[in-house]
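Presented below, as structure tokens, is a lone chain in the form predicted on its own.
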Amino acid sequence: MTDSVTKSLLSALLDRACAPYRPAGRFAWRFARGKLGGDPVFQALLERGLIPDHARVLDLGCGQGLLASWLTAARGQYEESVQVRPFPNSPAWPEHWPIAPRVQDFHGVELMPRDVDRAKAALGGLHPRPRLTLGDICDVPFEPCDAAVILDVLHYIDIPAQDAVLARVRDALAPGGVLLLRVGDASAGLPFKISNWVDHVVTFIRGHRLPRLHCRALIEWQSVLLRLGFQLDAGLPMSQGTPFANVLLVARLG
């Protein structure tokens, strides 16, 4: 159950992370509000300390750059909360949460031009300024990073391409780096079917053609990561408040 301190912080973070999207248009702002406010993964990244401090972050399939805005907002909110004289009316950072990570560099890769345009229109004032590349994650070179984030993306490409992307992510990660991979569990029955239906609807609303999806059972995702040399934490259910079958896999390099 979320306590009042956490609720207050999440409300402030949502306002702060969505504010840059107002100049980018009503759709960009509303999409940011809906996604950041309704998707449990964004809270989990902070609450569980999954992004290392001073990390170079690689976000594959970054969309309109929501993760970059969220992490920047979280760091700003955290720094305000630990001042000797905290900012007036600034919510406290929950004592049971790790510190908000300070991002050293953020590189997002996105295939859809309109998403990249919205991200660039919104996020130019962030520090550090996210680097946004329009391109296919199957082709764009991956620079060295400490954390790679792939949320609900790999099922849009075929199985051999998925394996190739994961292998290149492994090669780009620094020793001790972490891959945060959210996938749908194809063995989960009805919740998985609902996930796929919603995926198609959201893709259509964002103005993209309906894709063919290439999905795997959770055990298959785990197997390919182990085969590539990752060490796996327990998979984190990542569908709270939704009827979906999403799991966040936390894979680390030794």
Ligand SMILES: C[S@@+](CC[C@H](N)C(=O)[O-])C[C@H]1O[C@@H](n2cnc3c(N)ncnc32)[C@H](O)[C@@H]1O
Contents of the next structure:
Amino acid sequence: MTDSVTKSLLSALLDRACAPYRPAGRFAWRFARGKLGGDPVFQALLERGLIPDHARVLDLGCGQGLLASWLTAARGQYEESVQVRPFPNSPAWPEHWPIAPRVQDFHGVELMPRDVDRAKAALGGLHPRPRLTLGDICDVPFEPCDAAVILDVLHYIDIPAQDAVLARVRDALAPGGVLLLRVGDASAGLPFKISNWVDHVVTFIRGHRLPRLHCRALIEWQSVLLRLGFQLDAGLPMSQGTPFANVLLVARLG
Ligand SMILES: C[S@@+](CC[C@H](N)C(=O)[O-])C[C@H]1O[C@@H](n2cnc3c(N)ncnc32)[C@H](O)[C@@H]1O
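Output the structure of the form predicted together with the ligand; the preceding block shows the form predicted on its own.
Below is the entire complex, every chain and molecule, led by the chain shown above.
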């Protein structure tokens, strides 16, 4: 159960992370509110301290850049509530949460021009300003990073391409770096089928051709990562509040 301190912090964070999307248009703002408010992964990244402090973050398939806005909002809220200057009306940072990470650099890569346009319209005022590249994660070179985030993206590319992207991510990550990979678990029965069906519909509406999805069972995702030399934390179920079968894999380089 979410306590009242956490609830008011999350509500302030949601307002703060969505505000930059207002100039990008009604759709961009509403989409940001729906996704950041409804997807459990954004809270989990903060409350579990999954993004290291001072990280160079690489976000593959970044959509309209919600993660960049979320992390910037979190750091701003954290500084206001506990650290630099106490703002009396700012909600407290929950005591059981780790500090909000300061992002040193944020690089998002996204295939869809409309998403990149919305991200650029919204996020130009953030500090540091996220770098957004329009391109295919199969082709765009990855710069050195400390955290690579791939949320609900890899199943759009075929299996050899998935493996190639993961190998390039491993090569780009600094020692001690972390890959946060959210995937659907193809062995999860009905919840997986529901995720897949919703994915087809949403992807089609977003302007992709009706996609063929390339899904794998959780155990296959885990073995690819182990083969690449990652150490895996226990996979975190990451579809609370939805009927889906998503898992967040936390893969670290020693
Ligand atoms: C389900 S959305 C997730 C967006 C974002 N990661 C999030 O969690 O909010 C998947 C995103 O991956 C993008 N995508 C799919 N294939 C891609 C590729 N080959 N290269 C870059 N982006 C891709 C889609 O356009 C879409 O924005």
